[in-house]
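The chain below stands alone and is given as structure tokens, in the form predicted on its own.
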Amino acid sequence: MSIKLMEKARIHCDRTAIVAPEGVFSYRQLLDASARVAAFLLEGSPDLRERPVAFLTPPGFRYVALQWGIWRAGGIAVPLSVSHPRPELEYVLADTEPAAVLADSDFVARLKPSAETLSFRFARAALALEHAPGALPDVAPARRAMILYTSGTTGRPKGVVLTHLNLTAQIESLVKAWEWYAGDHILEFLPLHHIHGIVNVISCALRAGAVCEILPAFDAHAVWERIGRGGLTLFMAVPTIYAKLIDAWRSSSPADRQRFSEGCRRMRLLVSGSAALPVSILEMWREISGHVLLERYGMTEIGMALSNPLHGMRVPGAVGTPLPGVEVRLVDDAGKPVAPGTPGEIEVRGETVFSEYWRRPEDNRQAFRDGWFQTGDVAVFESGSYRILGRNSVDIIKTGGEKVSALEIESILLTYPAIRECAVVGIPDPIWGEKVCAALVPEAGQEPDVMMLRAWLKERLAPYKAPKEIAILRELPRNAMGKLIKAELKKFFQLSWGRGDDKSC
């Protein structure tokens, strides 16, 4: 179970666990801080008994201490995104109905009014971290440990529930496959409401007794400077970040380029995931770093399922084979396994697969077929490796490593007074993987101001969900039966749209 992290932490007590904006912290300090948080949440009761606890804090030591404290109190950790506006935060709070809401001082003004409006216990994170420790419950592996929100074809994000057993299986699988050890040192700058940063980086590092160095946010030049100083052994990012790092490297001086590249070459493993990696980025990164990026495949519901090998040939555009403890198969529309070389939907089974969607029994029934989770991703198995071909649903967009629901964005756009109809699609983009594009049909006699609309959306959508391009159209493309043809819209944006322009047609 994820509580096993605490057991391993006791072995490494005086080793450095976290380097963060707040300072340098040992495993002993992390255990002490998380015990204080747990005691604060319990308020004298013996066990939170799987009640959710939402928390919002910048990346750093306090984030990990709060998360571990929730687990040690017997609660379900619900990490909130620092980039989400108030309506998205309120949605998660209303959906989970947490026993408590914890916020760092920087986020009190954003979160406290929502928590109080919804009548949830609210507290500053500092109070929890300064509380006296007390008796803590035993937490069984089968208990629910975390809820992460992910967009789906039904619109609003769904809460993916992971048990301690699920998290432990995911962590152990990656520790084994990528040979994590106590001498490792990794840099963390990925969003911490996402499984990539939480499990693949922080949890694997702490399970191995390694050092996790946490930056407050991603900045290409700051990341390069840290790489250039040396001492890192692993590096994990999404294709968008690698593209930005390549641009920053190209704009640097020859001396800095050499320093940065040497820092890369001293690492043992660099991984790319959460979105398809363009071969052009892989090849340019190889020139810069001397490394062939290890591509892998996973999602919130399953953790990591497929990976290119740590040792051996890595095939560009492929995502390897199943990780330890993971079963993968490709099936046709009837759920029958397909032959090698034939495209099919990826289905996954094993202890790494999530427990349930929070309070969504119908979605749970639809998500599984004979014990296999239906990912909605299509792949082909050829030459000994899986290659991802795309998604079954046109309404799921993968942008910058985040999974976004076109239906959710459309539902928000339709509440804007000047918009009568709208449609959101994703189109291929070398930086973002896919770019979110919105086509709008205004109400009669009205012409939405795109700048005002963007400002309005900023208050209601996370930045990565906001459309990069907006078209004002007289009508949306439909077939003879009146059904929207999103393929035509995708073609329109791909063929007729200049990058970053907003146009009326």
Given for the second form:
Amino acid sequence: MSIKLMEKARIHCDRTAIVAPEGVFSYRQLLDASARVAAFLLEGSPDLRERPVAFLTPPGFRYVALQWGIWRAGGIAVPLSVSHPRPELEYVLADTEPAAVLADSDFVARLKPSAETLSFRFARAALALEHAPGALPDVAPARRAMILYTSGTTGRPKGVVLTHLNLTAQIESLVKAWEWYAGDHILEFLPLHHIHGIVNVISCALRAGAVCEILPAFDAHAVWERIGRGGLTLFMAVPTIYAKLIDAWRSSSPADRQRFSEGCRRMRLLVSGSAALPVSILEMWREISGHVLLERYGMTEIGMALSNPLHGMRVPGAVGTPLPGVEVRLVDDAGKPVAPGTPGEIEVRGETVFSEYWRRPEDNRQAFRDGWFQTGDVAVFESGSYRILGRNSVDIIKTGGEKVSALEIESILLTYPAIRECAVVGIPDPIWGEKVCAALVPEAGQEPDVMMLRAWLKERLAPYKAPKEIAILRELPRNAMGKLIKAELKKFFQLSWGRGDDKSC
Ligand code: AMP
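Right, the form predicted on its own is done, so what does the form predicted together with ligand AMP look like?
So here's everything in the complex, that chain up top.
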């Protein structure tokens, strides 16, 4: 049995699949390059048999060729993030224990030391891409295809395992709901260690026979210039990106604004998701682009679950109804479905839902209730649409569309020499959705240098996890029982912190 994406790619052989920094590539070239990668990984053996293979390469053609190559060899693809410093990469590598790691030359230095300590096969991506093709295994849909790391309410990030069946169900659901077709052309600038860019943008485009144009990274002016040149039909981003694009549009000349807006008007669909879309951004974007953004709701573990309609009324502040093939319900604390109009936790069931957390049997047991995945998000169903009300944990922060764990950041901060206690919270922010803020209580007589601390954090945490505001406090707010009151801390940051520099008090 071959993988659905590759089956479809064969139909579109001579059409353009990818426009990337490295050039323009057809579906045939993608099939050829990925077959070479697969043969390189197999080294003559018949099948990788679901061994993880990690890869680290900038967004572009090589990224997709490596990912497809791992799938075609029967392996589990583990995309590593180009923005992650070495300790974060090493954590993923130690957790997945990959059979091999493929990396672009620029990243060899960052990974080489891990290759020595963790002893995996380590090779430059170019070597795999130039290998002679060979026989490839049949890969059954139930087999594991990908591990994506996501933050939870406890401990370090967990590996979310998606099977080929899960990925196919997620892709087919979106292709159907948003009517993807071969004439589509989408711009990709989202991080490629996250489901949004991997499934919603690249995989849906390639499943439909469409063109996926990949930028090396998000840059508001580069994105506007590309939109202004025209020819795009679809656009998908997180609210932070729309906020940054609005700022960039406003600071452009009247002639540029007109060109940019015209490019937007010619598209057929613009989607927002991965974090709550403020109605103010939806309204400003409508003025700039003439489009009402389609807001959808999803999660690494479930793919996309809820979406406003492609045709018909999109309700600002709401996330619509279940996507094709997805079952959604709202339940109370006891797991009993609630009546419409009553808030409840979102539970999701269907082929789109992931199979397991990688090597975490206890988390797997806790994640599911009677076959339903418990998302931890609270919503209400009213006037025919779901509305997300928030999460049931203060320790999950959504910043710039990325999910981060306050506890994970706290555990890293506590390893800094002069810090006795700390607490991390997210506070509402017009650009970031939520802004990561850290309160630190130093050891007696110590005063940590915030600049030095920031530099230290940079080497240990992905940039989006690093606190944007740092407060040095004498003590943390606690109740009579000594329990930390994060709500108080959030209030403190909201009241005393504008969008300014670090302060001490
Ligand atoms: P991730 O797994 O990183 O994609 O994060 C998933 C989380 O993002 C969900 O559990 C929600 O908390 C949040 N999320 C995604 N889409 C939306 C949305 N449209 N509105 C509010 N929150 C969202």
